[in-house]
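Just the one chain here, laid out as structure tokens, in the form predicted alone.
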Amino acid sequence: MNGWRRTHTCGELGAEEVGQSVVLMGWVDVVRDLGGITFLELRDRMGVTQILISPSSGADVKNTAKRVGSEWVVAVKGEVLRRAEDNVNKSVATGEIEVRADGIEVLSEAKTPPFELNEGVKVSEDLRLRYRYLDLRRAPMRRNLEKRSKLGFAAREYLVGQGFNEIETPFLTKSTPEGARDYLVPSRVHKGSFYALPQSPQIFKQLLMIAGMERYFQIVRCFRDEDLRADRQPEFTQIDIEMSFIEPRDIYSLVEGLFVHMLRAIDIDVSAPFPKLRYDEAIDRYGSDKPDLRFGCEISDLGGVVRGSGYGIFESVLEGGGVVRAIVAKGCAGYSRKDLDNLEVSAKALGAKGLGWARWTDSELKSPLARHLGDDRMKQAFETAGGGVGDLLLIVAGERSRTSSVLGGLRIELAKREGWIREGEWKFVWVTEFPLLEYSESDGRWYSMHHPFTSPHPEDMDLIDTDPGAVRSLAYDVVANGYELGGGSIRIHNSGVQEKIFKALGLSDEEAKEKFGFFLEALQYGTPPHGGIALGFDRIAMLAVGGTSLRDVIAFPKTTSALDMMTGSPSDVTSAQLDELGIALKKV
């Protein structure tokens, strides 16, 4: 830099520095040539300072200023001047001053960027990801990553203050093909054998509890080879926590305090304790195991109202063990027939066979169902669901879980359409007592709903052999605004119980030993009761910055097809590399 040293950033100069000689370094944001004078807006990550090139700046400075362009990197030496009152820019922190340039040094020239880097300019996401290093210069992305950094620091600060040790666990580990697909890494030394990148440090953090660490955490990268969505990435970051000698309430208290502390670091206030819902209660009331509690519109059961009405569809559903359920859309009695038809299309896309509706206007209650149920029964249905004059009633009949799912989806659609969700509001909830196992009809076997190390509920231990689907677990998710932000459980600390769960999952003794033999052996050396949780750090950051995609808070993310558009990965490798690994590619 030819001996120049930066004295200040572009975001810190103010009236108190007037008269000082300063050196600033950064990117040229804007050039305004007004003939006799030229203005440069110089930008670094801390802010923007206006640079004045006046007739007194000297010929060399003026000539250099005339040739610089947008995104050139320059150093400026000059005196801080107070702006005239009518030229003060109140929208920036340095708006009271400008720097008159006495010297300009070009540190790096720049090609014309493929898109404007101004905050309000709309740019396609593919182009942003292709030139991510330029996209990260934009103020919104910079602010997002700064907030993410503050959240991470606050998490470490809080957990260390609670007596936790941060301990790293391996990235090259053993493949355990349960749940999502692993990313496999071939071994050069042991040809034909593979490591797997961890989907979670689950086994290792439990081994740390067996090792007597008692309180562990790690902000760790994890990997899952699965289909992606806006809130999924193949590599992601989680705040991983494990504790010994605890019950679920200890996790609840710790995590609530963690969220309060983290969000306060970026000026978001939330209150604890968080409410709790059992899994079955969340499904029945909100149609989801990650309910959004920022608005009402809860699901109600109309079975008691419509039973005995003689309406064939409802009667046959109820006789077959199904349900008739409904939600009330407050203030939506004015929906047109087209609006209602669109809602029915949504309901069918969610799995419903049809959608019943009723509108209660000031003058009358209208519904195609009225001729089957009668006006009195229709009004009773409205009132049972918590509705009245001015409201819209939406009814779905069918199998219990499907009906809840459909109404849960309609509930979210209505909230977005009607603006029921207040900007900036946070509503947390714990969802507890998940089913331990879920049955796959296609595979003809049971799978763990969370993972195979989750402890069954003590009251349901005897049901594992006789009625596996009825067994509750000591598992819990922390949810905010309709997003699952973390999941965890009390773990199995008894080797006999762990073997019993493996058998329920269809693993033979030989398979269990092959996949988890080292862990089963470790359980026999004095394992404390323990449990923990993994919090999705990317997702927390996304919500905290008001984003809609994880790509808003990850510096170098992948696309929804797991491509890195900037580096061009995944990519081919040479035949020599494959030969060294003992791998031959199969044509498909």
Given for the second form:
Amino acid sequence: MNGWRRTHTCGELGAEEVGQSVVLMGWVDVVRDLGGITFLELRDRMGVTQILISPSSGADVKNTAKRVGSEWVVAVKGEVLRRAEDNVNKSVATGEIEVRADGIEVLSEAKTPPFELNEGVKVSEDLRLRYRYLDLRRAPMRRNLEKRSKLGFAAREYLVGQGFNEIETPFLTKSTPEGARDYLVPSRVHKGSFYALPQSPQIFKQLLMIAGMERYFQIVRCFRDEDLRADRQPEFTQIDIEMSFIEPRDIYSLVEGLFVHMLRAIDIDVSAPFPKLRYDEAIDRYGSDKPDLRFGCEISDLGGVVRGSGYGIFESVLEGGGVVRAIVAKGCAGYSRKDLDNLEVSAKALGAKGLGWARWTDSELKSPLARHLGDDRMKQAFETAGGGVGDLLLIVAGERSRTSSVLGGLRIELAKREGWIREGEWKFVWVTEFPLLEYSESDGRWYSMHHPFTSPHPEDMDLIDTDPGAVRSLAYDVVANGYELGGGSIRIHNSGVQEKIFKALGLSDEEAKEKFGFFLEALQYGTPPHGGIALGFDRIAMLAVGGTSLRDVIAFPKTTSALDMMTGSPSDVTSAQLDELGIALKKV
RNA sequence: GGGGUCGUAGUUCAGUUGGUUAGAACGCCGGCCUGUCACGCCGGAGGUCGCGAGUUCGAGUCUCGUCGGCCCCGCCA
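Beyond the form predicted alone, can we have the form predicted together with the RNA?
Next comes the full complex, and the chain you just saw is listed first.
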């Protein structure tokens, strides 16, 4: 570097430094060659500074400046000059000054990049991912990663301040039967055996409680081999927390404090405590276990209104134990036939058999259902659901949970379509009292809704044998703006109860012993009551930067088909590598 | 596993009912230019229309298959 040392960054020079001799290093953002005079914009992570190559600059400087192009890395030595008043650029932090180059050194030449790096230039997602290191030079991505870093630092700062120890747990661990599909790692030493990458450090953090650590946390990578979404990557980061001698409310206040502290670090204010909704309430009112509370449009039950109407479809649904429910779309009475058809298509895609509607315009109430229900009953239904003149009523009938999720889905769709969601707003909510178990028709058995170590609600302990579906758990999710940001529970700390749960899940004693024997044994050595939570750090960061995809906050993410466009993984390995692992590939 | 949508110059896109030589902007290259900051002006190069079959006298355009991006359902204890 010519013996030069960088004296300043490209974001800090101003009127105060005028007259100083400085050395800047960075990437050439733009070259503006006006003939006798040339301007370079030099960029580093802190900002951009204009470099002046004037007629009085030496021949060396001028010749070098002629050669350089976009994204070359250069060092510039020169004097900070105050710009004439008409030349000040108010839109740039360093716009009051420029640096007259007395020396310029090319540190690295650069090929013309495959896309322009200016903010605001649209580039396809796959190109950005293939050249991620260039994409990350762009200001929005850099800002996002900086914010993510601050959030992580604030989380550690807060938790350590609360007396937590950050403790690492293994990545090469044991495959467990319940839950998401595992990523497997073959063992070379023990051919035919596999490690699994952790879906979460669940068992280890409970063992740390048994070990007496009392307050553990870890910002840790987790792996799940399931299909991806905008908010789901195969590897993702959790803020994993576990505490001993606590109740759910201790977790609530800890996590509320954590969110307030983290978000304050990037100048976002949120208020705590967060409201709470029981699971069944969330489903009935919002049709989701991760309700978006930034807008209303709650679900209403019309069973009382339509019962006895004589309308065959509704009557038979009600007789069969189903429900007739509705949402009111405020101000949407003007929807066209086509709009309504589109909504019906959505409803069917969400699992509805059909979609009933009624539009209450100034003059009249229009609905294909009026013929069956009568105008009075129709109007009553409208009012029961909280609607009136100018509104649209959407009715779904069927099995309870299906109907809820359909209306919940329509609710979200309407909110997006009608712009009911105010950007920048944060609506947190705790969803509590999740069911302990859910039944799988296809497998003919019960599964844990959270995980098999979740404590049943003490009041429901006796129902485990008689009515497993009615057992509530001490599990909770923290939800913001319709995203599940975390979930946790109070754990079972009694090996008898744990065995009972394994039995309810259809695990034989032998299976339980084979898969979790070490853990069942550990529970017998003096286990403190304990519980915890795992927060989705990527999702928190995504919401905090105003993003819509985890790719916005992950430096090197995977595509929706779990490919890494940059490295080309996953990829073939040599037959020698396979031999060493004792693995033979099947033809697929 | 399923549904939707996209794939044309380095990039972002346009391309009519299937019809002559596939266009624009930005970028890139060359020239001119002493106050630009989206610099300006003049000129130029640049295309396996993702890939493979098929229909047709003729395919960027139609059909089938396939690969890939994005969004969604299933799945994600």
